[in-house]
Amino acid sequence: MNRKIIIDCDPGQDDAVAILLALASPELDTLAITTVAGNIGLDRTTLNARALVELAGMTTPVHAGCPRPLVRPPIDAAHIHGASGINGATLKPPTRPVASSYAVDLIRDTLRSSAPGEVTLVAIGPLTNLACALVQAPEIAQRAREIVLMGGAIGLGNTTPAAEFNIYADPHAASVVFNAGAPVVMVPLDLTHQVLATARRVAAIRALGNEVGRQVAAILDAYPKDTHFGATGGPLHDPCAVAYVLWPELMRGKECRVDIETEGEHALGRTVVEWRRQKRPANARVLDTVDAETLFRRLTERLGRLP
């Protein structure tokens, strides 16, 4: 039986690759894509998600969600992802309309109507939509199979010295999600910075010869390179969350307690991970190691299945 997922996202260059990986994978039944403000504003993240679904030749519904964080002022990452949100891509305007139902309602009602453990939430943007659904219906936390989220860090952040973007964009929502009682898998920067879009790997995607391969290679060519610590390409964050759902054997980690800093002047959005000493019960599985070469090889193969 295919694994049912909902992708909650803010496309976003790396979100785009994550969405295409999911849609290319027959093991996954992507019930819906829900969008949130994050890398760019909600109107654009929703437009981008719709265009990516059509690029993949699919009809997966796209539901628009929250246009701003729960508490803090909105921020975006247009300086990274471009004014369109998917710098490098030349996507056709989508023809299918956005779904009529609100993303938060879709998440809440899908989990309520599904069997316990049937649906996995793959969250690769700020966690505003998930937090709203969990506040409205706390019981759905126990019905999700997992919440697999890309966000946070064991060590340093990428938006501030302390915080990763998805958590920093809405730390109050992240606190709700980590403390809701759902099974959480955290895919942090410590892992995603190992998954680099090197020139060799991008060339292999371009050599696929299909339109999706061409678009993804163009996105990755435009993706900022991480030159810190001798890195040789941009870290491909969000596809790691989808890859974990597909191939968990490629990643390792451990159960940890994770708290979110929601008040600090210098540490707002920090994921405080009890990595070395566990003083309190764990509330997430935190990953830190990945077989990046195998992940990229499988990602490339999957992208080759699309138009």
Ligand code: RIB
The other form holds:
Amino acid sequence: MNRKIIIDCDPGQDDAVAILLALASPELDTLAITTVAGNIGLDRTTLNARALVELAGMTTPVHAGCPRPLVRPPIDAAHIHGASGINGATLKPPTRPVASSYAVDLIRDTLRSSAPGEVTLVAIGPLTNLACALVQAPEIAQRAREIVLMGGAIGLGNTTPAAEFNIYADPHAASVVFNAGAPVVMVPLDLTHQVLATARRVAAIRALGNEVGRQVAAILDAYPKDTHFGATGGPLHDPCAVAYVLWPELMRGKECRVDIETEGEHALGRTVVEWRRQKRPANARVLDTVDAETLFRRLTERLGRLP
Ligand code: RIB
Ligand code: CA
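Output the form predicted in complex with ligand RIB next; the form predicted alone has already been displayed.
So here's everything in the complex, that chain up top.
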């Protein structure tokens, strides 16, 4: 049976690949895409999400959400994702309008009206929209099947030595989400840095020969490269969250207590993961291992199903 999801995102180069993976996968019923300010401003993340839906040949509604974090001043990652937010892509301007209802209302009302455990939230940007919905309607925390979020780190961050971008951009929102009592699955940098878009893997996507393959290959060519575990390529952070929903057997982790640093000069946005000697009740399943080669092979096959 199709698994119902809502993708909350800030496209964003890797968000783009995550959205296309979800839309290409028949196991998923993507009810809606909600956008938040993050990698780039809300206007751009929303425009990009609409354009990506139409690139995929779909009509999935896109709802705009919060234009800034709960407390912190806005930051962005335009230096990584480009002024458009999806550096490398040449997407046609969308023709379908943004959906009329506000993203926070959509998330809240969908969880309220659906059966408990029916809808999964896949959060791949700053958690501002989810936090607002959870503050307005705390009871929805137990109605989500899972909140699968790309964010945080067991070890080093990527925005500061201590913090990963999605959490650093809105640490107060992250604290609300991790402390709401929801079934959180955390996909941290420790896992996503194992999933690198190497030259060989990008070539396989380009060889698909379809427009989506060309666009994704162009995005990945423009995506900043990291070197981890002896390989070099762009770390595909956000597709890992969708891949967990599709193929959880490809990943491993454990139940841990996770706290978010919302103060401090040097550790702001840190996900403090009780990975060893767990003393306190867990509030998240934290993933640290992935079969990256199988994930990429399946991702490539799915992208080949799109126009
Ligand atoms: O740190 C990586 C995360 O921050 C990804 O979601 C990327 O799109 C940015 O939002
Ligand atoms: Ca993102």
